[in-house]
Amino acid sequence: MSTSKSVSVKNLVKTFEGAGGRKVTAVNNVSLTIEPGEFVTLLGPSGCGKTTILRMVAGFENPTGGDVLIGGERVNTLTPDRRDTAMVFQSYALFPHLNVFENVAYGLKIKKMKSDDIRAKVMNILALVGLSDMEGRSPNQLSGGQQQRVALARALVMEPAVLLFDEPLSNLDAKLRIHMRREIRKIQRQFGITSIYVTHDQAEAMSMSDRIIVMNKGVIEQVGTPKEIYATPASQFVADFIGTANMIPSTVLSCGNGEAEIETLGTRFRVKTGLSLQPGDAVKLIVRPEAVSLSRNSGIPAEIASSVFMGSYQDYVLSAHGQTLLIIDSDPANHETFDAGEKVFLGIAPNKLHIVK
């Protein structure tokens, strides 16, 4: 393989025209550094400009403002074939009339290498994603999972220093799906390579990345490693777009020394916090639905308004001081589990507890 390179983009902006003439900021200000070797996806809901950044990395857009550099260099003005990247699509963009090796071989052969070393190179990338006895196949005669590993196939083949992904597992079911983030993942740690990963499916960031950058209406809110995200979301969004998140309204009572004393429930927590915060500051409480537990003796008064048995997990929603919660109990079968129109009590996790504004 080639050696990875870095990808940075400054202060990167793209606009469209829209309805009317109105311009349409795509994406606003970007500016970010994937180091080389790393595997960071770019999450977020549709329209949030991930995919426009993707493609002016890619060269097949051209941004409005600020630069592209590939291994410190710019490449602002360079055409998709001369940046050292390859693309996996979501649509796979196979040859319908070429076979699965001729669709592998076929970046090769336009960089008129020799054939002995094209066959070497198609038949070693495609014993890595597992096609080793499918050469002589057509696209139509393969599965969707097959039909990706093809297309994954193709882009390694050519040795880039960078690998895009444009959401490439969406039209897969769910169970491959699970099973090719895993195999993309372990063959990009293999060739060490420095990979840009699009998608709407935060389980597929969590599961794949070394960082995420989670991106809203065209700028970042946060950059982090999952965990990060996960436990620390930086505001609201990223709290609700990561998993599932309880927001509880809650009241600031004092804070000083990293920490803020807030009230919430009818019960006060202390929480390590980052936030510049006054007393009196209104502020959302983040609570995961597995940092609570239930009991029947102690802690905060709450009545389940639903129980839901889900086979590894039991799923509850309830009420509290008026707020509606969602549970996750993950042992189910080890205790005591409760019934819609139960009264309980909630132990909440102090030190699994954010706040946002």
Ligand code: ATP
The other form holds:
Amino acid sequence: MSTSKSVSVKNLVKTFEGAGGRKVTAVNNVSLTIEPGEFVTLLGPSGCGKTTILRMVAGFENPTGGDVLIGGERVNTLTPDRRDTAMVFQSYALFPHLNVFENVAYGLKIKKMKSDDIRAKVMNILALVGLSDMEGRSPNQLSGGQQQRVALARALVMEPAVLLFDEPLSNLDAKLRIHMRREIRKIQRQFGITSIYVTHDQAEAMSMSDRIIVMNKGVIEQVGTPKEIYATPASQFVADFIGTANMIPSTVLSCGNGEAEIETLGTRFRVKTGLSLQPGDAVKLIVRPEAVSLSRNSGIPAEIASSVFMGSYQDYVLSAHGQTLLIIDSDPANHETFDAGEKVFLGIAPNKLHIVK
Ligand code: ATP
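The structure above corresponds to the form predicted alone; please give the structure of the form predicted together with the named molecule next.
Full assembly next; the chain just shown is listed first.
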């Protein structure tokens, strides 16, 4: 395996000619660096530009502006086969007339490797992805998950410095998708191979990534670990896109020294924040459903609108100070539960308070 390499893109821009000659800016001045061995996800809604970035790193698309660097070397003018990357596609893109072995061996044959060496390498990789006994099958004799493993094996066998994944699990059923997330991550760790993974599935991004890059309309909204992105989203877009968030309208009363006092839900909170704010500014308090506790005695008055037992958690909708909030009690067996119509009080964990503009 070649040593894994860093990937950087600097001020990357891609414009396409859209319908009627109108210019579409798919990627708008994006800069980021992915460290050697890191698993990074590009996450965002359809059309936000994530696939276009991946394709520019691979060399399938030329940037309109900016640079792509792999292992510190500018690769803008290199063809895909000279970039030390391999791509795993959503559609698998297997050769239908070749069997599993031949599909995986294809790239090595092109490289004119000796056939004994090819056999050893291919069988080794097939064992790794759990397909040792299927070398003679043709792709149409395989399930979707097995086909995707062949596609993964075909990429890995080339021993690239960087693996690129373009929504590789989208065509699989939900259960297999979850299984394959773990498999891909396990193999990626084993090889220590730098990986860029494109998905619009936030659970996939959360469960697999060292860092997530959240994109919207061709620009980066936030870069962070899954925990950072969940706990301290940088914008309403990120808060809404990752997990469930109550976004409660609030007014800034005072601010300074990395803190703000805000008024919301008829009460006042002190919140740590990096935002630059003025008294009177409107902000949103981001409250995750599990950050709220309910009680009968003290806190912000609220009324339960619905209460549903979901097995491992209790799901509440309630109204407080004219706002509708979604609340989850993740340990209902050990807490008092409340019914629709009941008056309660809510408390928000102080260390879970976070505001966005
Ligand atoms: P998806 O999840 O739907 O693939 P994405 O975030 O990967 O979305 P891109 O495929 O990168 O988005 O596309 C970004 C924008 O660029 C979209 O508006 C898309 O329509 C446009 N686009 C992409 N490729 C082309 C092309 N070859 N010609 C014209 N426009 C394009």
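Predicted model only: the values in this text are computed from it and were never measured. Residue numbers count along the first chain shown, from 1. Here the rigid core means the biggest group of C-alpha atoms that line up within 1.5 Å when the two forms are laid on top of each other.
Core-superposed comparison between the two forms: the Cα of residue 17 travels less than 2 Å. Once both forms are fitted on their core, the CA shift for residue 349 between the two forms remains under 2 Å.
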